[in-house]
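Below you'll find only one chain, the form predicted on its own, shown as structure tokens.
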Amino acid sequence: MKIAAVYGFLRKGSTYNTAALLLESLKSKTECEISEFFLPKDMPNFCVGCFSCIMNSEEKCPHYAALQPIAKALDEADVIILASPVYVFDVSGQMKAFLDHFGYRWMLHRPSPAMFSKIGVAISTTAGSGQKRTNETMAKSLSFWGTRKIFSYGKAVRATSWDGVSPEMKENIKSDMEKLSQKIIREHKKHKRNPEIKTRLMFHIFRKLNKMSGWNKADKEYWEAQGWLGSKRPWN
């Protein structure tokens, strides 16, 4: 199993612990092959809002080099995982600034045929609340880029350091993620590997308007190239 994590955070607080929680478990039962990247320092860049990458190719994009590694790391993972912690009720700036530069990578522009098969993960945690917000703005990134499969796990952690949380509320993370771990390799081991409905359904919608509108000429010429403005589709 590929797996490619992305942490919106350089410090090695709660969330980036129980993620690794996460990972041991996942270790511990099948054979695992992990890309790590860490926010700011792997991709320190705010997006500009220039459109290039959305209206002419993500090679224009001016951070086209240091975006590179991590859009090739989840191409080629089974497993992407997300994390953040809360920051002002929301994920941090630099995961946001992240999945920014990926905007071109929504279903409505040039989605990559990879995405329909994957699994994807988001993790928060937060010493008070805004965990549900958090894992949903991560989600939403997930879902617009075609993910088939995504799992959300937040937590309150009563402390502002790991050092800090309880040897019970630790406790309690290690088998929520033992508990996590299960459903993914579950799922990755599922011979059909189609989206789910919700996927799909967005995927015909946008079909539908590239078709119809063609407004973007790069999408449209994407789209047409994939050839799903014909009978192909992403998935099985």
Ligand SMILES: Cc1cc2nc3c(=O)[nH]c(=O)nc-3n(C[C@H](O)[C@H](O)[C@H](O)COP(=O)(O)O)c2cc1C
Second form
Amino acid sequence: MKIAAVYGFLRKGSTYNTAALLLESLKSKTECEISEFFLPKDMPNFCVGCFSCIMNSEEKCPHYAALQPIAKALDEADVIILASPVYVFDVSGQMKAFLDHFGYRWMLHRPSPAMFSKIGVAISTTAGSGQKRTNETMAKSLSFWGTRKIFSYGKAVRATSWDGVSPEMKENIKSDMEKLSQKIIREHKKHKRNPEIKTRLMFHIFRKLNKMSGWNKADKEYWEAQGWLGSKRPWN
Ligand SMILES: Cc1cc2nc3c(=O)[nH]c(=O)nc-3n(C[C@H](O)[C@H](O)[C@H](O)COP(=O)(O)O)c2cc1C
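Next up, can you give the form predicted together with this ligand of this protein, since the form predicted on its own came first?
Let us now look at the entire complex, which starts with that chain.
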């Protein structure tokens, strides 16, 4: 199983350790090839809003060199993990900056065909609350990228560091990650890997929009080249 993990932090705190427990549990069940990216180290830029990616090509993004290895790992992965601590009730700034750079992949624009067979996982930890909103932010991008199945896990760890998390809480997270890894493996083993109905519905809406309006030439040409404006679909 190929896994791409994008971390909205450099600090190896509760969020990192939660994701690490999931990876450990997956590794104990199946062979895993894992690519990890730590933000902002591996992608230190903010989106400058130049629209080059959306209107022309992602290769025209001034930050393409940093983005390309991550995009490649996302495209090659079976499972994409996005993990962020809760900062003021949402994802960390570096995670948001990363997600902004992949706006060109939102379904209206140019979703990667590979995405429609993937499993996405959103993970967040918080001292008290905000995990739902934080996971929603990451899950929204996963969903609009076309990811076929999304799992979310948020935990209020009642601490500001992993060392401060109680042994009971750590056991609880470990057990949750064990269960989550079982769900991921089950999903990965499925023969039929079609996206959920919600994703397919979104695809049809954006197909219609691209077919009718073609407000963005680059998007329309992309949809046309994929065969999606005809009968072809990015799933079987
Ligand atoms: C800038 C900042 C903002 C935070 N905002 C919140 C918040 O809105 N709600 C909350 O319950 N905890 C908040 N926290 C606490 C963290 O979410 C919590 O400690 C989390 O588990 C940190 O993850 P980490 O150990 O992986 O760094 C905040 C922490 C920081 C540094």
